[in-house]
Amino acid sequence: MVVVDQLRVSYAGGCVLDSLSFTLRPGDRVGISGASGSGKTTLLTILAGLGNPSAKVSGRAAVAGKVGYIPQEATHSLSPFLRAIDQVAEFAKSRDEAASLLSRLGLDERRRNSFPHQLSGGERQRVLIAQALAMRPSVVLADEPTANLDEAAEASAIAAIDDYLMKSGGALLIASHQESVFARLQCRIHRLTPFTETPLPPAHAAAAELLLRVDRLTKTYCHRDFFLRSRPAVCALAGVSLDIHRGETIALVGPSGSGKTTLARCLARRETWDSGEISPGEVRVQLAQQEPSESLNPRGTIAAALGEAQASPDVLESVGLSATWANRRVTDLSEGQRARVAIARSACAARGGLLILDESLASLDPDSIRAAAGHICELQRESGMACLLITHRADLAQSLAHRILSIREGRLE
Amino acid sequence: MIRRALASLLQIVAISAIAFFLFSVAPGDFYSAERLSPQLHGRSIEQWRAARGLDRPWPVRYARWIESCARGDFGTSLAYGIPVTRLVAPRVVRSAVILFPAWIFGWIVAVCTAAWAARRRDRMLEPAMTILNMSPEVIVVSVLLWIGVALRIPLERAWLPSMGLILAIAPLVFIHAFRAVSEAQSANFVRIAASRGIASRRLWIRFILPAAANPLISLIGPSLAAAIGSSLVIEAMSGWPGLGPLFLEAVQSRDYDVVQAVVVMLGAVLTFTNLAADLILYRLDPRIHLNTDGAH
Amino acid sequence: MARISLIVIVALLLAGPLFCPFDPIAQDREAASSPPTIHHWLGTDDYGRDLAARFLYGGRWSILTGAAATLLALTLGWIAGGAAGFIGGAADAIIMMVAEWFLAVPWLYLLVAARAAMPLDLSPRVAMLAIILLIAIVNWARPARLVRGLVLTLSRKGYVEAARGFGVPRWKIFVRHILPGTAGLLTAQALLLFPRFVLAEVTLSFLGLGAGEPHPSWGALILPLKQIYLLSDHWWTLLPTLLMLPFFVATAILAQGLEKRYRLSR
């Protein structure tokens, strides 16, 4: 069904997959695991015939029969002009079949007749699963199909995929960072990179002195209706209370849309909140955003970027770069190097206060993570800075943080 | 949407005020241009001016003019001595007879060609259309005239201004349509739908065309504005007795009532076209209800 | 290729008059209405004026007018759009509403109407200034809207948010991060507007609202096209019109390339 032979894929930035070989026969189920950036998505898109044209591909990757591809990114993968039911019915034998598939995945009548922008990320994800199963593929390629789903939805999605494979005898190739999903689908596991814990500097003991108290914070996003009256639309924070102590690192985990980023933006006072209190108000809070490398103006120099945060070029040394690099242009640095500079300068500006990393480490290579984490630890020891780490990577949360909090639907658990 | 409509009304009033103000501050009027005419004497010019109220300050005249416009009276042509409505209406009809068929035909041809070219991933047509789009109407029409003379086609017919207009509209629409369809074709959801083995016809009808229609609907208004602008030159060159030649004549003899009426009328037509395009977009794009309704 | 030919054309038109042995206004009744000869390369018109000289001098006139109008319109649009994007709120709403008004009337009609508000018999120099000013005033709205949109997009960029987080003052962010970002848009717009404004000048002259006779201008050179039946006898009067085409084609190709590059770089 699927034959991959000596596949090698490289982008301008470097090689993603090298001499990869495996085969799938009907009924085979294979789970692909690997750290982010290890080429899981690249492999699946190439098999689905949607490979990035800028990638250089050599070797063989062939699929026989129909391919049902479930992409990871659900926002742009559905047509904004079709209702959920139509998105699926377009590929199914009949409308009824589409409806029953969607209801099995937990989408009720109202959801089925909604447009994608009215659905949550998890619901869109399930529409994509239904779409892929409705076309009766002989191979299902799934890329993190359960990443945005809560437990009930995850269970129904896994059951639906499992059922389909039992009935049709098709093959499955699934990529995920949760190995539990592989077990529940009885997959053979194929690791793209050896499973290693990223060695990180040990977290030091935190002081008990309170830095910041968050008290019953609520925030609701509104939209305006036809007559321009504002209507509550999304409840982002529903009474979040949290104490942050000097020198500690807190990891905040939770599915997308659970209010992580809203909490971070409120703490950094980039957004107002409806009720509740963050005290004291004068603590310095710095928010390092999701793509740290983008927080440097590509037209400027490193020195100018550091100057904005009143950071001296010496901080470059502490993240493993040379202080003489200050005169280089931002575009002369690689993505990872830019990210290190960006995180280092945010950390400097947050000295003695709170540094929030909003998935800032997620896209970095291990070396950069190590360098950035080391720098942050040093600052924590030296100035009593606290760090709020928002991440979906369990390994990072476990090794860097003193305590892990999870947030779901605007509530801390 | 209600606010959007109100903004459109305000826009028409504003255009009328701009048009009126422009001519009120302008040095000279119809009678100073007629100064040397043997039918008028020095004293009677002042009398004429007083009779038409041209000696009052401009806000007073504007208020009066707006009031009479509301009654459907756009004033009287000074050059012809007949009501502007009676002068302009037949010219508008003559222009519209050429303009709208050419506009619609240009759209159809352009969109079909663009979809065809995008489907074939043709790379030659787009630069060619860009050149045609940028080439001046004056030159396009003169080439047409040249062909007409060479082939001994009678020039009095409507074919010349129609062809000129189509050649002015189609490339503009083509460029945007080609871009829209190409972008829709490479959109993520279209590529994924295609990878699921959907029939090409269904893919086009259900996925590509709705996505490509969006930017094109916003082009309706600007393309009509471009067509009207081109028609000014094209009618003047081809001698088609539409609105364009009347407008130029009125401009040269400073017959301001006519100029004002034409500017305000065109402004109103285009404002309503834009409003209609927005309404269509509002109906067609499910996302607008949630996102931008409050933004206007 | 297009770039080189455009440079050559513009250089030729700017410097050409220096090498031209004829005065574009001097009449030579002896040689009136003569087809191209070794002497008069493009022939002469009814008054015996050398058409090649009129083409070169007229081209210089039209292109300088177009360039100045482009510069002025973009400056106006840049200031208005930048101010709207920077100040935001009510000022933004008002500026954009006024821009909307200017976009609602076909610009050629507006231009002609505005030109009509001025005296017809102006000296060429004053007429040139007036035309530059009018073209700019009628056309500031589109660049303004684009600049404002870009300013808003840029202010959502990661590096602007970051700078804001570090407490950098607003005006400093604007000057350092946002204004330089509009350069690409302005260049692409300049190349798009330049031929259009040259054409606007040509059209105004053609409609008798330009510099006026006997001043040479490309618009005046197109005038014989109005008497189409004369053309079959005086075919050479079409030559200047055909010679104008390379300029428009070269700018069109260049503008398209630049716009595409700009769109991709975003």
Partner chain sequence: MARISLIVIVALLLAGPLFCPFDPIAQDREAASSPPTIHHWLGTDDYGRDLAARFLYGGRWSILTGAAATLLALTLGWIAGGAAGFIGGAADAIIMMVAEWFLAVPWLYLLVAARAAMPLDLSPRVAMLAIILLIAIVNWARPARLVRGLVLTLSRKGYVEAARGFGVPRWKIFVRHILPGTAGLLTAQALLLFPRFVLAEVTLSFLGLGAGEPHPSWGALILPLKQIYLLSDHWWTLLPTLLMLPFFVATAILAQGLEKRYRLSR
Contents of the next structure:
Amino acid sequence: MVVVDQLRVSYAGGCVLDSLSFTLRPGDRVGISGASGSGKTTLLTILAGLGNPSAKVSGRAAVAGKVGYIPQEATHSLSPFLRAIDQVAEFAKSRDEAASLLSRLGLDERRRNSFPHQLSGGERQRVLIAQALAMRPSVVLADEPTANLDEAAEASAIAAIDDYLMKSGGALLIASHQESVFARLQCRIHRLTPFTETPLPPAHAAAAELLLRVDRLTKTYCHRDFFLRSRPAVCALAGVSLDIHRGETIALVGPSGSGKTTLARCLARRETWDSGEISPGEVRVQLAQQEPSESLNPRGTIAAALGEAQASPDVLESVGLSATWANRRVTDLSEGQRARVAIARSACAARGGLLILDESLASLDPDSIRAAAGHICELQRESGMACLLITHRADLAQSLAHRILSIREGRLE
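Rather than the form predicted in complex with the partner chain that you just supplied, could I have the structure of the form predicted alone?
Coming up is the bare chain, nothing alongside it.
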């Protein structure tokens, strides 16, 4: 169903894939593993017929049958004008089938009838998974489909994909940094780079000095339909209070749609809140968003992005990238490489203030996470910068944070 024979892909910056060969037959499941920038997304987009026109491609990459592609960036892959259920119903046999599939992925009626901007990143990702499965494809191509999902959502997504493949006899080619995903889907693994298990840098001692106080913060969204009729209000934050100290790293965990990103956007003053207080108001806050393309100008160069934070290209070395890449455009980088640029820029701009990482480490391999975490720890020691780490990964929360807070339905537990 999939034949890759001596595939070579290169861009102006160099070769990404070289002499890659493998095959998939009906029922086969293959996991693609490798560091950020090793060519995982390039391979999947070429097989899906969405390759970059500027790439030089030689060799063979062919797919037989219908392809269901689950891309990595959900924000740019969904129409902002259609509700979630309508976007899945376009590919399903019926609207009822679309509703059933979304329900199985943990999206209730309110979320099924919401527009993409009214959903969390993890909820949007599940809509993409539902879209791909609704097509009844012969081959499922999945690019980090569970990276932004909490444990329960990840389990439901993997179960839905596994069940579809079992019933249809289709093939699966999935890219992921999580070895556990390959194990649960029973994939044979094709590594583009060797796997390494690298320890994360330990969190250093935080200062007792208060940096920022959040006092009984509330936020409610009141959605309206096409005719401007009000729909039931959604409470995103319900009296959230916390203190953040200098040099401290706080991990915020919770299911998709629990209010994590809303709190982050309020702290960064990108969202207004209904009541409560964030003080003092002059603290510098930088937010590295869930999808790095939302934080970086796609038309600009890396040097321009760093210049906005008055950072030199040398800072790229701190997050595992080469300073010689400074004149490359943001679009020339992989998702993981863009994430590291966004983290480096936001961290430099947040010196002495608060850095918020909203699932920014989700698309990174272990070596890249270690490099980014080391850079953040160094800035914390130098400037007393605090960090709010929003993550679904328990290992990152336990290794990098001084405190772990859980949020559910807008309330800290």
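Not measured: the values here are computed from a predicted model. For the two forms, the rigid core is made up of the largest set of C-alpha atoms that agree within 1.5 Å on superposition. Residue numbers count along the first chain shown, from 1.
Superposition on the rigid core between the two forms places the CA atom of residue 60 less than 2 Å from its counterpart. For residue 278, the Cα coordinates differ by 2 angstroms or more between the two forms after the core has been superposed. Relative to the superposed rigid core, residue 20 undergoes a CA displacement smaller than 2 Å between the two forms.
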